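Taking the form predicted on its own, here's one chain by itself in structure tokens.
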Amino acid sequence: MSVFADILDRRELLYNLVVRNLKSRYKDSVLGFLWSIITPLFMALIYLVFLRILARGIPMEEILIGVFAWQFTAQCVGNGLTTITDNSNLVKKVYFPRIILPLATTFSNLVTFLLSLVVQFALVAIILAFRGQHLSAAVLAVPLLIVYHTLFCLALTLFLSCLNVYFRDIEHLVNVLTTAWFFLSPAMYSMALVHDLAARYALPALSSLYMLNPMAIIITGYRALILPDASFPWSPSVLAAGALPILFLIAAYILFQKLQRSFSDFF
């Protein structure tokens, strides 16, 4: 519990770490905040254009959701990667909890992911709108799953950012295996694809371990509750799996407690 009043002691620190983190990010771009949504508008839109076929016909809002949470896992992926070496002068100089450093590098980017997700409710409703369909009554439930969420891009930002100390090589792993997790990912295609497949190649196991990937957990459950028609894949192996990145949160978390404090030797 010490390291939980060590943080609360030093909320200030904290929140000034997070409004930076959002002024840098935007600092000197015209459109600002606006390109934490055209971005993934671009990619829902150049995925309808070019690679349709391969969805399928997903429908547009499912594409939608599935972009914008993606997007939220990759930057914290991307930011929390170096959000200690970023740092080195603060970590050698100052002393704080270090995990204030991940700490701040999540929420900014949680931040960003509230704001966008205004932008995505609006479009999704009017599409739906344009079907006689509105939003489930299920939404009402997103902030906990949004919780869940980020809680596992924590874990991810506590786990690279403390690895990348030490391994300075792991940045350039971590690039090409995020792009790999993205198409392994349904953020551009539904998990019907995935039950296509498991069935025309008879792998009954293929959708169960599809779900050990807690981005197909957490972008379906989010269609689940925005969606009228969705539903999520509820079963006891899912159920399992949905643990997983809170035992992950936990590792992560005693591997960064553990290594930090030979964090100021390696700059």
The other form holds:
Amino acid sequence: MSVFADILDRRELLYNLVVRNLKSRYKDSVLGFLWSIITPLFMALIYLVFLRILARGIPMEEILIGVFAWQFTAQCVGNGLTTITDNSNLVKKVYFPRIILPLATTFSNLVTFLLSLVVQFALVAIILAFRGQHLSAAVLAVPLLIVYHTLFCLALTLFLSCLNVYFRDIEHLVNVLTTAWFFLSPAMYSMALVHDLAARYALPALSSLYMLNPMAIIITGYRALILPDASFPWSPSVLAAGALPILFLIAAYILFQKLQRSFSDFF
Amino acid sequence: MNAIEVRNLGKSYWLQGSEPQTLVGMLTRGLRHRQRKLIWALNDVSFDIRQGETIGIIGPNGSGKSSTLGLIAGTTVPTTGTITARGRICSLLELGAGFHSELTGRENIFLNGAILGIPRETIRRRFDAIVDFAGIRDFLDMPVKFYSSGMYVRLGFSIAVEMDPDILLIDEVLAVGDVAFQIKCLARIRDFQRRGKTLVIVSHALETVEKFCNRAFLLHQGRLVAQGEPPEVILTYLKSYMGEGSAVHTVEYGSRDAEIAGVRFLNAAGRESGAFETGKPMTVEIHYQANKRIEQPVFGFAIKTGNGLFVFGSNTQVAGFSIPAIEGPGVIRLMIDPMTLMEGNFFLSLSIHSWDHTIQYHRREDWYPFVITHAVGALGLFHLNARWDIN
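Switching from the form predicted on its own: structure of the form predicted together with its partner chain?
Full assembly next; the chain just shown is listed first.
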């Protein structure tokens, strides 16, 4: 396909943009890259304390995994929105395949995520060791899930970056929706809570509906692969829901390629 | 062989009004029945540019010059028509457009190179040449946000010319930096021409178009209204769309007892022209019409640069050229020989007034544009008659 040839042809640009994003993000801060670890750690700590007060016990390692995974998605939403508008100068003045910009945003967030995962794995391993447990052997499959997660993040970035060129107020809408989405995703609670609710209100469909949220699949997936006693709720409906991010990616790509033709008319 | 072929090219924009587009705005637009207006920035333009040609595109503001370059560069997509370009295109549309202010000069050289599609290996090999050409070696590891605007564009230009494009698009960027850097830039442009590259230059500096281009295109309101030899096209431009009431800053007043009926600029060969050379004569033929008998009229003139700097002014009274009286039509000639102005766009003002300056019969300020080009090596606004002596 010609788009892959285009991207391959401009891989130096992609690489340079990823480096630029990473360098400029932490350039003027004292702690630099550490912020991308401190932020989810603080979040995890706050939820942990808060949930203890509410007397809803949830294992610390589950929160850590949930919050770090959420952080990757949230960053792609935040940076994805402004990927094209922040580079309006470039888009207007120089021709290059526009898809390089959302790719660069996604990849630079991926790099941050991978580095933060090192810290996350260390912390989770320590917590498990205190209980005499080890990381699950399935952890070797985590890279596959990261690829899946990245494709979903790319879809978000493609979708939001091109819409933001046309409608500048989408940013506010997205901020509100992202907060709601966070609570609809099992970042600071586990699937057990969802099953409890489904049982209490006699709504067996709730669990299946819940899995339509790609972040529910992704976070539950990370936990199942990393933790020894967590499991993934395999079922035909979950498998079908798992195809949603891929369909979303295809749709976002088609939309992006359609809209990118007139990007420069809007700056 | 044609490097660029353009057929029936059109580009339209929806004029959205001053408010930014928003999702809420789109949803409520139907309720407000707002009329959106379609603006044609370019309309049915066709031309060919042969390989190795240097084309100058001129025209008033908003005539579609920059849109044309954007379409050739591929940053915008045509609404109608087609563009076929053969070879690699580089656009010097805005120097340093891809710089990131937080990154250092060194980092930006590689980033900007990648944006322009220059292989990293080439940049690495030519790194020292780029830095020296831009003259920023001492500031290499400083974020470019601390650079002066001159350093910024110098670095941008230095990187861009390292690309070896087949077609180079230049939008108003030749006048960057100080005089010394401009000379270096122009030398690079000449070098491109010598190597048979195709250049398309958009410029308000008509002397640049006159000096560098094989052909000129004149755009007006999105249409290609003239093309051909630069001096002729420039003359058409000057006569049709600048001066004579159409330029922005012109002023005209007077009692009209005597009127300036027409003006012709003649070059050394006595032919009508819009462009003149330093060191050669320029004659301005002023056709007047005196509607009543006027004793001892005074004809005056003044010259300003395109930027409004007053350069010179005089009149027949100051020059000791006494005119007893005028009545009916007549012609008076103003001869400037040799022309001592150096290159640039200039405006001529003309006036007819009474001997004691109390009555202005007719006065046209900044009314007549003309262009000066020069071939000698000297620089500046004026050619001074300077000599050297050594004991």
